[in-house]
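Single chain ahead, by itself, as structure tokens, in the form predicted on its own.
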Amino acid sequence: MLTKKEQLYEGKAKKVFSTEDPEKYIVSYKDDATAFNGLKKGTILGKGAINNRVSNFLMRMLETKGIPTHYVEELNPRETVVRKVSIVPLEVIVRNIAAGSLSKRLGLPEGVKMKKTVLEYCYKNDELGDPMVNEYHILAMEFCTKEELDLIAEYSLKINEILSAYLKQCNIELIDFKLEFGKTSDGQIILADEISPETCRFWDSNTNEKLDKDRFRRDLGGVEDAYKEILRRLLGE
């Protein structure tokens, strides 16, 4: 079993170290809770080893239908050993149902179905607050190739549609979500980072209850119920 050494990065989420191999990190998931690029902060008990958890169900649900993704094995609830990749810097929104951002530069109603599924390009950046970018930017700036671009598009619109048909069965809503990929050492391009709570939004199908991070961005209340109920949807725990 590998083991953690040097801590290489801690982000907003999670924290990642290097390991005896070269090409694989082990993610350890924190509760630490941010929101607004960082404006609003809490802790959501439990909240790492639930995202940790659903992540690895889904990225291993992912893979046997011909998504690569980082995911090589759990370690336990809160770690996860991955492949090593150079992290394209953008992440790709994919949206089916009008809500967030997206409802208050278009007015859009939360709740109404878009005509077609729309993906959306930031830049991750921090400090500029990840903007918006589209293609021209991201050729311009070289985030990536047109080829790669082109990749992440099609594997975006597929897990959209892997996700969104397993997610039904569970009485879950797949409203919009938001992915990242990255780049192994042989240049392939593969799904990184987590799909969890903390990166979709979740409602149920018949109530329309947001089960996600929502509420805690907008001070709902009954945040760490909501992710064990994710939990318990998907897992059956």
Ligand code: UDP
Second form
Amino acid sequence: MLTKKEQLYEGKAKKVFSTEDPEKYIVSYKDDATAFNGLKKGTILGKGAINNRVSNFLMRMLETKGIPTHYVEELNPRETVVRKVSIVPLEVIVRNIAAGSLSKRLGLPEGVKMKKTVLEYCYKNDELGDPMVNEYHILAMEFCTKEELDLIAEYSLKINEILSAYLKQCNIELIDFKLEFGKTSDGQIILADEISPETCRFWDSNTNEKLDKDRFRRDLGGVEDAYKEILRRLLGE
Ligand code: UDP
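What I would like now is the form predicted together with the ligand, since the data block earlier showed the form predicted on its own; can you produce it?
Starting with the chain above, the whole complex follows.
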């Protein structure tokens, strides 16, 4: 079994460690919560373990449906072995229903269904506040190649179909979510980072109750319970 060697990075929600295998890392999920580019800080008890387990569950499911991911093995509730990648510096946002920044930008009330799935790209850069970019910016800045971007878009739309269908069975509406992709040392584009209540908007299909990080962002209360409810509905526990 691989073990943690040196801490390579500590981000807002995770730590990343090297291992005995140069092509594998271990990620360790924290309970620290931040929002609004780090301006709001807090702790969500049990969040790290829930996000780790939900993300691994969804990545394993995506793998069976042909999406390559960084997931290798869950070591314990908080820690997972992943493939080493260099992250493509983009946040890919997939939207089915208007919410959050899209509602503000376009003046669409939250909850309005989009006529077509919307893909957005943001440049991953905290100092700049993750500005939205389009395909021209991405290619001009050489964040990735045209072929890689086309593949990222294709994977993102397929992931949306797979997740939306699965979540519907759990009585959850997938409003929008954020994905990150990475490149392996042999040049393969794979899904990286996490898919969890941290990076998705999940609404109860019947009541529209928010079961995600918006409870923390908007001080709605019941944050821990919402994360636990997602774990229960998805993994059945
Ligand atoms: N999102 C994320 N990380 C970010 C920004 C957004 O995981 O740094 C997710 C967010 O949880 C939501 C979706 O991407 O599911 C769309 O977020 P939006 O652009 O509406 O921004 P927000 O309103 O969250 O600031």
